[in-house]
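Only one chain is given next, in structure tokens, and it is the form predicted on its own.
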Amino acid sequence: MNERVAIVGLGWVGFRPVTPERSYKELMYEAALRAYADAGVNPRRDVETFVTVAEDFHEGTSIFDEYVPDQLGAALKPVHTIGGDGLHGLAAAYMLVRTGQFDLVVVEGHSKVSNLLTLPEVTAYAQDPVLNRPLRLNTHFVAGLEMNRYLHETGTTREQCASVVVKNRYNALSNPSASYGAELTLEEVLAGPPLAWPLGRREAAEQADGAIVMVLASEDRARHLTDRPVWILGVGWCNDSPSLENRDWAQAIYAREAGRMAYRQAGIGNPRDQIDFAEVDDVYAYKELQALEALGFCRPGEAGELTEAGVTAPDGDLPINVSGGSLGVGHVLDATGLARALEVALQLRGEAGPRQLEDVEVGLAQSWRDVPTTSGAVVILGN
């Protein structure tokens, strides 16, 4: 068994609202080339197995692993697809290395959302086909219901949710890969067009195309490949109730349990003291606050206050979504979790450019599978 696993190669392309000049295969190919060059490996010679994350309804095809090998350099090698978020794929690749059967594994996630002309209708297929789908519930409507319950039970205000938008979109101005950087005021966010009360349109992330590839290695291989490994200290995942009728609408229980699983592996007892920064899900602004509370960084109802006080700003005590998050970078569908982990890895390698944080050693990435699921994952990385 391999006791330690590291990320030794990073490659990405994007993230833009539309990429008419590239197919999804070309996006994957370019990201893969960059990751292999970063790791100093040849996929045909060195990589032993590949993992991709994809949703057949988004891709318009089934058995998606058949559409992956050519552009990843994985022809005639084991490939499997996970119908989940990018961090689920990263966790699977991590476990493959831990088994001792593989020393070098590649994980890939991408979005070509600009090809999807009816994304809300496609997403609606995730709803229960008997009880919910006949009601023709809009995806954002479900998020609005959850936000309303979260605000009611925790005392969080709409202004505090809007402060997440202000922070993350401003952070994105320092990220050359981000598409939605902006300098907004609370008033501009709150006065924006409504989406599904109390959720406003500016509190929902816009979509983006892009691809991310990571190369994972056992400790022995990592030591030979790089002098800047990013170690995977812990992974966790959880699926709460899939039903709208019997879930907790105020808390992100899936994030709490995924976090606990990752904390046990990483030996973390107090995340506020032992984790330097985090990239968490913010597909909707309130989800960032909900995630911070679920992950134990603060008590229920406190995340909004911390955000208003600047604690989660890049120069605060607990920087959150320094990349700009999905609100600033763009929502890249199934690759969203990998986008959060990408920023954590770049920060730990000291390669985040103008948004680089000082003296960071441990970071957390958290993801959510999106409406209407209660499925998520957590990865803790260290340098």
Second form
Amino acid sequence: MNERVAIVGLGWVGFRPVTPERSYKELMYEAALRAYADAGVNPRRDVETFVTVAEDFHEGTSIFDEYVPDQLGAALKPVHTIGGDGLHGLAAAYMLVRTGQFDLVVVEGHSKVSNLLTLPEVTAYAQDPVLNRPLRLNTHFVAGLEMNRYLHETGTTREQCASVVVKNRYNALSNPSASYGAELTLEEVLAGPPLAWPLGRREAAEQADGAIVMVLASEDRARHLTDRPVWILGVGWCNDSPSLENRDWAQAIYAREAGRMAYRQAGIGNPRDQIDFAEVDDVYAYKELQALEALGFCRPGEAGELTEAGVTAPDGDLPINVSGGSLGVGHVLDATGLARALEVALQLRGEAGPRQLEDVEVGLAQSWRDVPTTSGAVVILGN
Amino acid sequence: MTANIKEFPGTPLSEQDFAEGNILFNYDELRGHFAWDTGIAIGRYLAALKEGIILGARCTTCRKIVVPPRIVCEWCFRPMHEYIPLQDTGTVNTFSLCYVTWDVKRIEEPEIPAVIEIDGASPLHGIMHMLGEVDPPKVHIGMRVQAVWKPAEEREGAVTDILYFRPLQEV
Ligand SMILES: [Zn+2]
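With the form predicted on its own already on screen, would you show the form predicted in complex with its partner chain?
To see the whole picture, the full complex is given below, headed by that same chain.
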């Protein structure tokens, strides 16, 4: 069995609102090529098995796993595709190395959302077909319900949620891969058109295309390949009730439990002290606050205040979404968790350029599978 | 086997039961619209079809010539940037006689999908298309065929710019 697993290669392309010059296969290829060059591996000779994440309805092709091997260098190798978020894929790749059967494993996630012309209608297909979908609501309503109850129970304000947008989109200005960098005021965010009250249009992330590939290795292999491995210290994932009728609307229980699972493995008892920075779900602005509380960085109702006080800014005590998050980088659908983990890994390698944080040793990435799910995952990385 | 069973146990459902609302069900239709960016390699392939050319790509490492072209060799993971016009003739690798259409209608005259190894491409590299102008029982593996193109002014940069492949007069 391999006890320790490291990320030894990072490759990505994007993230941009449209990518008309490349097919999704060519996006995947470009990201893979970069990851293999970064890791110094040859996929045909060295990589033993591959994991990809994709949702058939997002791709427009069913049984999508059939369409992934060639552009990853995975032909005639073990490959499987998970219908899950990128962090679920990272968890699967991690476990494959842990089994001891494989020393070098690749995980891939991408978004070609610009090719999906009817995203809201397809997202609505995640609603229960008999109980919920006949009401014919835009699936943002789930976020509206959740945000409303979250504000109600915690006393968090709309202004505090909007301050997440101001922060993350400003952070994105220091990220050359981000699509939605902006310098906005709180008033400008709040003045946006309503989406699903209390949620406003400018508190929901816009989509982006892109692809991310990571190479994972056992400890022995990692030490041969690189002098800056990023260790996977803990992994967790969890699903709450899928039902809209009886879930906990105020808290992200799935994030809390996924976090606990990862903390247990990583030996983290006090996340606020032991984790230097995090990239968390912010597909909707309030989700970032909800995630911080669920992950134990603060008590319920405190995340908004911390954000307003600048604690989660890049120069604060607990930098959150320095990359810009989904609000600033762009929402890359199934690759979202990998985008969060990518930033954590870059920061830990000291390769985050103008947005590099100082003295970071442990970072956390958390993701959510978007409305209407209660499905999330957490990965803790260290250098 | 079921033909030998005279009576089925249970309560049969009729179309009328559905029409009259005796059966509860929920109907919905997905509006999933997609527009795939063809990208570098397939984009070139389609543009060449519009010109009446079948385009392949060559791997300088394993020297395979594949069709349709792609930007990376599946086997070497080396970039492929040599595009090569191929013949519009080839050899049937395999075929089938299909008596049910894509929307599940029975047909008398079969549709004949075939993989055609294109002349100029490496062995086992061919394109999936249809056979036409041929008596179905006469189709055979190894049969030599040639593309029948749409008139140039009607081509639109799609695989359907080739109507079908027909038997080549063998000498
Ligand atoms: Zn080759």
